[in-house]
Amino acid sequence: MLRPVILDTDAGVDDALSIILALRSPEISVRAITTVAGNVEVEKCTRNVALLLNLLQPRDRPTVARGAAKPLKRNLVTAPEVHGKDGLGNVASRRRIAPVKTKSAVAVMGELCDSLGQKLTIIALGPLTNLALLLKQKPRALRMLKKKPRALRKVGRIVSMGGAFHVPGNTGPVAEFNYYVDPDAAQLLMNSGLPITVIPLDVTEQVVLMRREVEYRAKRRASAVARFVLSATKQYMRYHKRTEGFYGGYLHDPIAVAAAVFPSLMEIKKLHVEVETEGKLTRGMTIAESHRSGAPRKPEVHVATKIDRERFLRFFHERLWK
């Protein structure tokens, strides 16, 4: 049996990448795609979907269903100079999409866990606040849904693409983007006991994908897939050239996609992480510690703090292009 997933995304450019190596990978199912705000509004996320299922065609269409607009408690920050005003380095702006009918992302989630349980993996690929409000959800919001509280508590493994612990962030000096953006929903779920693994930038830091191989690649292929990778990834592309100096992009997403799909990709340590919630300079920031022997245990998450570059980039490249 195929492992079934659901993906929770921003919708960004690497997140594009991601759900395309989801839909082509077949060891795993994809029952749902839910949008939060991140990288671009929802409305635009969820938009983004709507896209890029009509591009792939996959023969079994997962649910869209469309989340949070804004983070728990604060307001949306959004990248646009990062993907892009619509989210796909301004590909899917140029296209024209039928209006979308959506449920609510929290109700498909948590069908999804209540149906599947154990066998269920969630690839939380932009800010927490979806599952948050899963786990947050009061038994008279669950009654009216005729679900049973709690619904989260029942999932397999939780993937979740941020944090950085031992780099800089990519949205200030020490947050990584996903966990500034809402900071109290990933410390919710770090203190959840929730199985989660962490994805953070010291490992999708240590992968790059430059521009010429694209370009490469893409020209081999010549299908309608290639040529979009081909053109939304290019601002992606030229905003790394600006800002970090060499010309392409970091695959934040597709690794954490990899990481459910091929565990052993990664070297893993158990660990309590804290989110930084209330610091003026230090927000989404994150901090880890070992369980110390006689201390009282804390929660513990698995982050990943090495990453098989050579195996993960055949991962890539062969799904990513077929």
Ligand code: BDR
Given for the second form:
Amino acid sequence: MLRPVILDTDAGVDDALSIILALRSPEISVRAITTVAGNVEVEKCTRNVALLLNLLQPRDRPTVARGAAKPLKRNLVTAPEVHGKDGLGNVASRRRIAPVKTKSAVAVMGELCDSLGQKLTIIALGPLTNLALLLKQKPRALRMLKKKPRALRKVGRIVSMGGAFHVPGNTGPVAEFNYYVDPDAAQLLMNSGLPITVIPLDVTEQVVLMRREVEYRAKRRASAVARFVLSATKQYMRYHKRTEGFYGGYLHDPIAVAAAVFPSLMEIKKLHVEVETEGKLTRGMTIAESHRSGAPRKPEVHVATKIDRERFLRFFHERLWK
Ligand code: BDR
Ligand code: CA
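Could the form predicted together with beta-D-ribofuranose (BDR) be given as well, to go with the form predicted alone?
The complete assembly is shown below, putting the previous chain first.
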């Protein structure tokens, strides 16, 4: 059986590349794409997912479900300077997409966790708000019985793109964007004891996709998807040129998809992770601690520390330009 997955996304440019990769990966079956406010507002995220599904026309169309419109406790921070006002490098705003009627993301995630349990992987490409809401949810009857078999406890694995441990942040000096936007959700998940793999900037910034390579491959391929990739990535790559000094882009979210499809691409460490929720200057910062023998055991997650760059890029290009 193909591994069932949910993609939970804030539908920016690198999220779009991830959705293409995931839908073109025969090892997994994307059952649902749930949206969460982050790179752009959640309505735009949901519209972007609909646009991508129209473009890709997958044989088995995943359920689309709209999620949280704002973080657990804070106002939403978006990133139009990175992803464009529409989240897709201003490609989506030029296309007409019928508004999508959807179920709630938390409900869809809960149902899939209940029915698929351990077999299910959730790939979280944005702030962890939807997952935190699902984790906190207690059906009324269970609350009265004081029992808590919450649906998310049944999931096989959660792969979350987020955090920055030994590299500078990309949202202020110390925080990565997804955990900066909803640090409270990230902190809740990191301390939940759930099977989580964290893919931080330390790993995602080990790989760069250069503009000239996208141009070269898109011209050779000349398909609608290739044309979309060429235009949707333009502003994203210009942003990196201005801020990082190279004309290209990081592949943060595609690396999270790759980690879910081929976990052996990553080297990992089991660590206890805290996310800063109080600090004025350090909101969303991730702090990792190894277990010291004799000390009481704290919840741990798998933190990726290294990626097999060559294998990842082969996987990425083979599927993106198929
Ligand atoms: C993360 O933030 C978003 O802008 C990207 O889509 C990615 O999920 C990188 O920090
Ligand atoms: Ca994202």
